[in-house]
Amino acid sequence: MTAPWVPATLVDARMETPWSRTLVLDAPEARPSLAGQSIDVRLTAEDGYTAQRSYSLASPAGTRPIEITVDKIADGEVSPYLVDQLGVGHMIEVRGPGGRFFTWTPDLPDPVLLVAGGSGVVPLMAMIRTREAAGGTAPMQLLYSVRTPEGLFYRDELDELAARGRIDVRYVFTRTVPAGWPHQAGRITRELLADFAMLPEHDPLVYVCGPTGFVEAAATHLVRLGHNPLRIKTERFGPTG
């Protein structure tokens, strides 16, 4: 049975890059998420045309009030109003959580590792945060794709929970890297993985987000790795029609 829509207003919204945002919704009828889920969120203009697209949830598993993070694309339909344009308290419609595959809950005491290109790390950010809510112990990794430095989601969280040990992030630029940074500008590679990423001894959970490019080039290089493909979760996006 399809969840119904339902309505949902900014209470909160900050600026993630110079081009995306996080959208904090206070949505009291949606159902509770799991980690991992996304929303659709629809928008109704004066005329009547409506217009809706599907958003990964980045708030922990269950709690509310629930956080999105939008990345702009500049002929879009909703997400230039939702980035630029839409105000706290002005309202919206959600429905769902939806999507059950590419789900992960905190009493699971497999390792995690996770693998993000671009926006893709938003439902990864929801996991990382729900073990960090149940004060989860599981190992938990993420490698984290970009093309720039600006375009890191979340990057302060993610360095405190690093430097507290709760996580071992490696950030990955494709195009243009830090000041002093190590390493070239360079994809996501077979050796980068085998140097970086859990064993496949250790057996960990994997999940890979992001464009379909980069998901099938990492989960193929992990499993010539040695990890096993029924371990890895998969979750893609790209442009929409």
Second form
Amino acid sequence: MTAPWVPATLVDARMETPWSRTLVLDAPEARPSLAGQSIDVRLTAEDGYTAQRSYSLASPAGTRPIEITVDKIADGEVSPYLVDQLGVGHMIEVRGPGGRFFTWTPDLPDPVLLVAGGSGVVPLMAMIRTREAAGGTAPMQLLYSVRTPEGLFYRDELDELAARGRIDVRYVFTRTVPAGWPHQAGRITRELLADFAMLPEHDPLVYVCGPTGFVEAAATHLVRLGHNPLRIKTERFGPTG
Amino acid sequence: MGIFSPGFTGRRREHVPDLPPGQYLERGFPVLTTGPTPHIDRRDWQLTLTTETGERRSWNWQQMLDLGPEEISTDIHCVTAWSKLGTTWRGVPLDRFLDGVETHAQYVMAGCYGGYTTNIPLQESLGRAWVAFEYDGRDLEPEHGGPARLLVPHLYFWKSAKWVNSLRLMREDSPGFWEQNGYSMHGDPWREERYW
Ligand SMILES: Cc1cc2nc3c(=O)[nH]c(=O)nc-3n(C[C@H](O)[C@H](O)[C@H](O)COP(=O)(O)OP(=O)(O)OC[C@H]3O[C@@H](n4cnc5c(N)ncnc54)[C@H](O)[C@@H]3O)c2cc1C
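Mind sharing the form predicted in complex with its partner chain? What's above is the form predicted alone.
Below, the chain from earlier opens the complete complex, with every other chain and molecule after it.
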């Protein structure tokens, strides 16, 4: 049994960065989501050729319309269409949401450590927004690695939540840092995780999401720092790091 | 169907007859795992088989190799919709671990370093399942399940459990990790037995 494909209409869209776009989709027949889940998106060419890919939901659990944020992979088949071409009012097909493992619900009391690489922030943002919608009080930290400051998704929203003390946010820039930034450009290291992240003694639930290479590196560092591997959930988006 | 995406042409136009429904051709090798990658040394590796009556057998790395590995060339199909055609592996057929074992089991529960489990039908997997330790002529990378993973290519790839370290024979079917999380008990890609 596989969930059916259902229609989704693009009702609004906004650019998050020069190469990524949030799509607001009205999909009345799609099932209600949990924070962290993804949907499959299917495009159909006029001759019937189809291509499908998975995209995490950025919108809070259970809300409509749903939102996804798509990063454009330059030579990609699907993402350039979703970022550059799909017009407001047009329809695509979606299926799901699915995946019950990489999910978080606001009734969980445990502290939460979120670790994002690039567009891997999308399902983690759904968790942050779900916690806000529920007025949740579980302590939450986000470590978010991107190449450059222009590449950050949801920056205003994250900065605002951090300023109000709702979450603890740390950006890591791997290529270029903003002027006056107190840290050097570079990848997430074990030292940085040890310095920023909650201690293993607090037994946080850990969610790591991003390109495969990023997830491999970050999750391995966390295990070596003493975090319980069974408390670390990972989602790998793609083949490159 | 009936919803077209104006202006979408698609890139992969080659005709691929070997793809199950809903799958696309992938040239890389994506990694799908729910948690951190365990790093297990071959020297510490062990595989344990338990029958439905509780009889146990174990193999260390060399003992596993002594069972007689073979070359495997096969297509693989992941439930997340990618397929890879003509992949090559080296591994020991599941049958060899069962040689001389008294059993009426119909299913196997594979268990792994890291705690993952998955259930596999036994009869239909004989001659079609391996404990694989080389991919594309090289030692299997940890993120792809090294030192050794199950390879059950006629089913969706989540059945090909990475970092396998136990095989438990069962009379009755019982759900493994993904199966408890809403995935198909069987997982035949040609019948699109996916997860919801
Ligand atoms: C569960 C899940 C959730 C996902 N959520 C999101 C999301 O929220 N936002 C998002 O933008 N993407 C997400 N992805 C990735 C997405 O499904 C596509 O893989 C991505 O959009 C590329 O598709 P494409 O058709 O444009 O590229 P393809 O035509 O498939 O690939 C073109 C080239 O880019 C490489 N490539 C493919 N994917 C990536 C990648 N992620 N990073 C770098 N290189 C890549 C390929 O190896 C290939 O060389 C998710 C993937 C999964 C499995």
